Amino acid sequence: MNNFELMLAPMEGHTNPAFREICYEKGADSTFTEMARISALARGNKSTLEKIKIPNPIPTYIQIVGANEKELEKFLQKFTPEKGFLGFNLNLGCPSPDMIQRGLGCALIKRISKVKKMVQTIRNHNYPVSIKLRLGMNAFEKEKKTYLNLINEVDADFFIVHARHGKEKNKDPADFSVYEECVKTNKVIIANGDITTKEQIASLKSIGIKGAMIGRAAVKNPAIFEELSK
């Protein structure tokens, strides 16, 4: 990982290999797959396969989202990383009622011995392993940091932390008052939402967050990553 690193987001219909390829050249130093099931990927479901692909040697990070380590076991078994791989990145952020009634996404940031057999399962393949995650699945578990309690107990290359929790939208602002506790759990941290500006990014780097996540804004412009970066 860079000094700073700004990296492309996840999102569903977007992220792309063409957008990944536009993104990188714009200036992003990484960038992300959308998000990919693992019971498909165990089922070896073609449309998921081709979720996680990487036709071109891009820095990718393959996100992925689910709870039963036996399937992830499973996928992994038969997991050919291509060049342009940079690790695997679980979802738990994702604040969709479908998700949280499986108990996925941004649910699971409570269970953290789950996540650990998770994060373990992938290191016993020699894969880093990061996550990706809100500041709780609503309001309360937000105000019982549910996120520091994960992010302090689970060994993860980085933690992505978008600063909403499970319940806000993005009209809602970013919490970015959150950030210097995560920095002193002494992992690397990685800001994501509402990060546009050049000022912000002098912010973040001065209490110690390592990168910053660009997810809306890129695909309204591209060369955001360009601009962050001067």
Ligand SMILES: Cc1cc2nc3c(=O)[nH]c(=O)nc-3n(C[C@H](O)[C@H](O)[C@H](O)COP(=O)(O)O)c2cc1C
The other form holds:
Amino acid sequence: MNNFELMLAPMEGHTNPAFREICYEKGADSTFTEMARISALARGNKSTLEKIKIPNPIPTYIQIVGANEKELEKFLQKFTPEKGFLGFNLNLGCPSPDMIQRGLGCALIKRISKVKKMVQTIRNHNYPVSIKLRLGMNAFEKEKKTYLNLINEVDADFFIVHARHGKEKNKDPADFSVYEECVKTNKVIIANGDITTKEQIASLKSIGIKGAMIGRAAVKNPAIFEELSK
Ligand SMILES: Cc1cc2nc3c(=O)[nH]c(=O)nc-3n(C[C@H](O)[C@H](O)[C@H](O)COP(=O)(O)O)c2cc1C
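Given the form predicted on its own above, produce the structure of the same protein in the form predicted in complex with the named molecule.
Below, the chain from earlier opens the complete complex, with every other chain and molecule after it.
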């Protein structure tokens, strides 16, 4: 990882190989595939396997979503990393009711022992593993600092903190005030949510954040990576 890493966020319907390549050429240090369901990968579902392909060898993390370590193991036994593959990223941020009902996405933030098992399953195969999380499933979980428990307890290479809880919409402002306490855990923290300016990047760097993940602003203008790294 660079001194300060600029990452393209995983975005369903956007972060296909062509878009990832454009953002990489425009200065993103690393990119993410959109989330792929572990259960579908384990079944060998063709369209899901397509989502995690890395046809152009640019630095790419594969994002996966799910909570069944047996299915994860089944998939990993068949998985062969392509050139450009940097590691797996576990999605603990998806707020869709369908995911939450099944204890997945941001409902996983409080299921620490389950997340530890998922991380260990990936580590057993010697692949790097990171986590992308929200601040909790709702305001109550944010208040209880569920996200800090998870960051403290789980041994992942880095944590991308999307500074909203699961009930907040993208139009609700991201809460930049949480990053300082995240950094105090001494884990590697990447900030995400509403990052669009060099001033924000400078302020994140000054408190010890190790990278910024950019989503919607990159869809509007992939050259944002060049602008932010100048
Ligand atoms: C259209 C769309 C699709 C998304 N798909 C995913 C996804 O597959 N996995 C994920 O972790 N987050 C997903 N997100 C959330 C983004 O990765 C990011 O956390 C969010 O947009 C906040 O960052 P931003 O303010 O820079 O856009 C998606 C967001 C959008 C707008």
